[in-house]
Every structure is written in C-alpha cells, then in structure tokens.
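Coming up is one lone chain in structure tokens, specifically the form predicted alone.
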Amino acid sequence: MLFYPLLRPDRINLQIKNKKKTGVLKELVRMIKGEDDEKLVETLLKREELGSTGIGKGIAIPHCRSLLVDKLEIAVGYSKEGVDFDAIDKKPVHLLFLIVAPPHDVGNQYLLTLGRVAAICQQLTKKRKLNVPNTPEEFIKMIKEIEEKIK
C-alpha cells in the first residue's frame, strides 16, 4: 500500500498558524470536513490523552477512529515555528499527519495508513532538520520519492 495517492493538496497547509494541540487539529479537521467539527476534535483529544502522537524529532501523527467519517481521511500540515504537541521528546512538532477512519474500515486501511506514515516518518527524520517543499504539490512529490526508496 502506497500512501501518496491518499494525499491530496487541498489538505496539505504548509503555513499552520496555531502553536497549540487544539488550534491545530482544529485547523486539520477543517481540512477534511470543510467545516469545525468539534466532535472530530474531542475525540482527537480524546486519544490524545492514551498517549501523545507526537512521535518526536519534530513530527505527530494525530489519529482516530470515529463514525463522523465513511472512509479513510487524511490532512497534512506543517508550522515553521513548531507547536506544543505534548510530544514525547518534549520538542515542538512541525510536522502533522491526520489519519481518521471510521470504525470498520474496509481492508483494515487505518492501521496499514499508521505503519506507512511510520515509515515514511523515519526515512523524513534521518536528516537532521526536516526540510519541507514550499507547496502542496512538491510535498505530495517528496512522500513519493521517498516511498519509491523504501518499498
């Protein structure tokens, strides 16, 4: 399973604004269901509390299940300044995957997703600093390129 074909530019914002965990999954979810969506965002939240998704070395994957959504969603955002993710090295997060499925999603997408942005997250983190493209698209390109490395 390939993850760049789930991405899609209008859900990629390389200019996140808010430097908090809620200000940011809330402008991720706007992403994705076009509108605030406060349900979507506690249960974010909600899964937040297990554990923080903020992985380290910069990056979080945000994550849920949740009957708000028929079909696996994806948003992608980036904050040059760094957000207060909770994250589990205790540095900000630049860089935000959102994965949200519904319960029962065909294929068993959600957790396949999960370990491909994993991946993904670990070849981006090799380099010492993140280096994202300046636009939707070459981003989508650069997950590609480094997919086509590590298939």
Contents of the next structure:
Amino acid sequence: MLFYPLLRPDRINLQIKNKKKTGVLKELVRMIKGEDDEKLVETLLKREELGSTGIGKGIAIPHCRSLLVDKLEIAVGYSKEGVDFDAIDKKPVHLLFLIVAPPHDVGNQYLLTLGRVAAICQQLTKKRKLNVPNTPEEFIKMIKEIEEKIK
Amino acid sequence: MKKQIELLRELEEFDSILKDFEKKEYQKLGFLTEPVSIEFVKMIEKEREKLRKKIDENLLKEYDRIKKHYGNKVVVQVIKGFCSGCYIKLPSEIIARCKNEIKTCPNCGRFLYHLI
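Same protein, different form: I have the form predicted alone, so give me the form predicted in complex with the partner chain.
Full assembly next; the chain just shown is listed first.
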C-alpha cells in the first residue's frame, strides 16, 4: 500500500503553533474532525499514557483506535520550534503524523498505514536534519518520492 | 459524571488498543519497549480496572458476555442507519434513542454508539 494518496493538503499544517502535547493533538484533531473533539484528544492522550508515540529524531506518530471516527483519518503537523512530546530520546518533536481509525477497520488498513508511516519516517531520519517543505503540496510530493524509493 | 455509553466507548477503545499491542505487526513498529515488562502489564491492568470500575455492574456483565460471545466488537457504531457489528438496518426509534441512552442492536445484541 502507498501512504501518500491518503494525504490531503487541507490536513497538513506545516506551521503548528502549540508547543505542548495536548495542544498539538487538539490542533491535529481539529483538522480531521473539522471542529474540536475533546473526547478524541482524551483517547489519544490515554494511548500516550501507555507509552509515548514520539519515536525519536524529531518525529511522533500519535495514533489510536476510536469509535469517534468511521474511517481511517490522517493529519500531519510540523513545528519548526518543536513540541514537548515526551519522546523516547527526550528531544523535541517537529514532525507529527496523526493516525486514527475505528476499532474494527476494513482490511486492517490502520496497521498497514502505521507500518508504512514508520518506514517513511526511517527514511526521513536518515538525513542529519529534517527538511520539511513549505507547502502541503510539496510535502505530499516529498512523501511520494520517498515511497518510490522504498517500494 | 460521564454517561455510561461514553464509558463503554472508552472501554471498547482501550480494549482495541490492547488487542493491537498483542499483534506481531504492531509490535514490529517499535512503539512498545521489548520485552514487555511486568510493570507495564500491571500498569495496563490497573488502567483498565480503573475504567471498568466507573461502569454500571450490569452493563459490565453484558459487555463481558458479548465480548466472550463475539471475541471483539462489543460497542459498535451506527453508520448510515446500520449496525456496524452485524450490518442490519436499525429501526429509526433505536437510532434516535441510542444518541442519549444505552441501546443494543435487536439482531446481534451489541451496544450501539451513535457517531454524531
């Protein structure tokens, strides 16, 4: 499966303002729900309590299963300043991929997507510095190029 | 105080997250520290128990009964008027009422969660 076709420019915010975990999750959730959803943020925070999804090297993949969505939903955020996300390497997180799916998603798309994003992140962190483009369209193009390499 | 249906939703979500933790595909992704420590298992059990304690005893019994019967999918979404557990078309009265109260699917008996 490919990840880049699932990305939508209106769900990519490359100028995340919040510097705290809860605030950033709120911003990302707002993108997928079109409004605030405290319940979904709570579920994501509960998942974080079981272990941070900040995988290190400036990247986090917050994810959860929730009855508050009816299909796989994805949002991307980038913060130049960095977010305190309690990542495994204790460093600030800059790039975030939010992935939410219903508890019983068709074709196990959720786990496949998580696996794909993890593979993309491995490629992204190979370089010393995270180079994130300025526009959502360019970001999708960058992910597409990475996926072409790791096919 | 949270509505019982919201607490059932939280339990379903928590259980589905734990189910993922048991899957090899998930474990390979590196979100969990390997090997899983006894402290981690205890912490999860404690969190789950905390959540269960907030739920009405009879509802919890029914939750466990459905879980035992179906394996998973205890609380299911109502999507476009259908039960997403057994895909039967639901009566409009049940659809309207499950927004505010606990309702089960007349066919499969699963708890219905209305996604507003």
